[in-house]
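What follows is one chain in structure tokens, specifically the form predicted alone.
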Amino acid sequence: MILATQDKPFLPENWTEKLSLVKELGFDAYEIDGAALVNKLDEIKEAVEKTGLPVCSVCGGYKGWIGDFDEHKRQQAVKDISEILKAASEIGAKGIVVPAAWGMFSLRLPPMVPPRSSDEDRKALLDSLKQLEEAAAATNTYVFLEPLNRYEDHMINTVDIARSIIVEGGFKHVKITADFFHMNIEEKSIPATIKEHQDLIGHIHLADSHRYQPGDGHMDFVSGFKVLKEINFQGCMAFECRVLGDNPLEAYRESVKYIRQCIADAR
């Protein structure tokens, strides 16, 4: 399994330098920003060569959402999405993570009445998808379906609910986020989440049950990572979450290696 982590504030803005500390704190590979790679490809391009840490995924850096209820967004989510993909293509990253959107509307939170129905969601997400299946197919890359909580979206919370979408579209190149901060709020067991939908599971999201750096709450990692391990899940895990501490670069530095003994107590 490849540890990998998103960008944080306390991570130098070179980009060299970024790398070789994320490499330093004991990262296997980076999970970067869709804007900057596409603005900065040449010169991440170089960082990667000069470090050897490689970029496994993308994570955001576009405009809009591929379940927007503005039909503009939706759009320009689609082709700001494909075009990171094919800057990811070039750097060899497996794929950008795309959830239906974040923030957008929760049925959980008032006003509860969102302005489309869920069939009408579902039908904008399929032909959302459908788009991105060619531009990935053409790219020999991955769209990472990601389901999130109750509160963030309202479309797609859990794992089985992606699935069910990727699978009516018949699409080849989306595959799963499994985040453990969202399967921890959704999912009745991650361990059996993980293992009924391991055909389709390509990318995962590590944060602990607040969403601080792991090993700071109380998730269960060991569970999850022996089930993972059992698959024999060859895809990046990639830390999404705030730190916390007097020192977060040391308190980041800690969380890698509680999650190394976590892989390794999960043998």
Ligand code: LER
Second form
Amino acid sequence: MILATQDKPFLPENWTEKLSLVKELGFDAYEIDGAALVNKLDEIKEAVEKTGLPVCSVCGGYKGWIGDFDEHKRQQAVKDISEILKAASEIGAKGIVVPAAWGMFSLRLPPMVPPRSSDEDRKALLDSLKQLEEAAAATNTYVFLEPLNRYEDHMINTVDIARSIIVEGGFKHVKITADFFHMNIEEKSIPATIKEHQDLIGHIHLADSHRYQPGDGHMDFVSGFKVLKEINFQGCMAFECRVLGDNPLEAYRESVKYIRQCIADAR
Ligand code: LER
Ligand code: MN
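Moving from the form predicted alone, what structure would you give for the form predicted together with the ligand?
Below is the entire complex, every chain and molecule, led by the chain shown above.
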């Protein structure tokens, strides 16, 4: 299993120095911001070559959402993500993590009544993903559709809903990001969810129960990793968390060791 990290405030700005330190911390790969990738493509390519630390995936870095209420912003998201996928393919990244929307609306927070029906939400998502399916096919990349918990999005909260959209659209280049933090809130069982949707899970996000670094909270990673091993998951698992501790760099190093031990314990 490939372990990756997103950017952190304690990592250097210079791309070669950043990727070197990521490697030294014990990671195998890096999950990059889409805007950084597009704007600094040559610099990042050089850093990947020099350090031997690949960019495995992209997350964020575009305007709007694929399920945006605002039609103009929705199309902007599709356009930006298509551009990012071109850059991703140039650098050998597998694809981009894409939620329906993040922080746009929650059915569990006031005003609780959305400005659009769930049928219209679904129509918008299917249309965006149809366009992105073509962009991903043309670049041999994937869109990793990501369910978020009920407080962060109202359209796709569970892996099952993500599946139903992929099946309805007949998409071949849309897979699922299974994020342990969101699954811990929304799914009855993380291992059972991974097992049931193994054919569509293409990417993993890791954080502990409180969204800080793995090992600091009470998430049961081992039971999920057991299933990932059983199904021979070949994708990337990217840390997506803030880091607690007086020395965050060292705390992060310990967290990588912790996750590697969880992987070893998952037999
Ligand atoms: C947000 O909570 C999240 O999980 C990100 O991966 C959004 O794409
Ligand atoms: Mn995530």
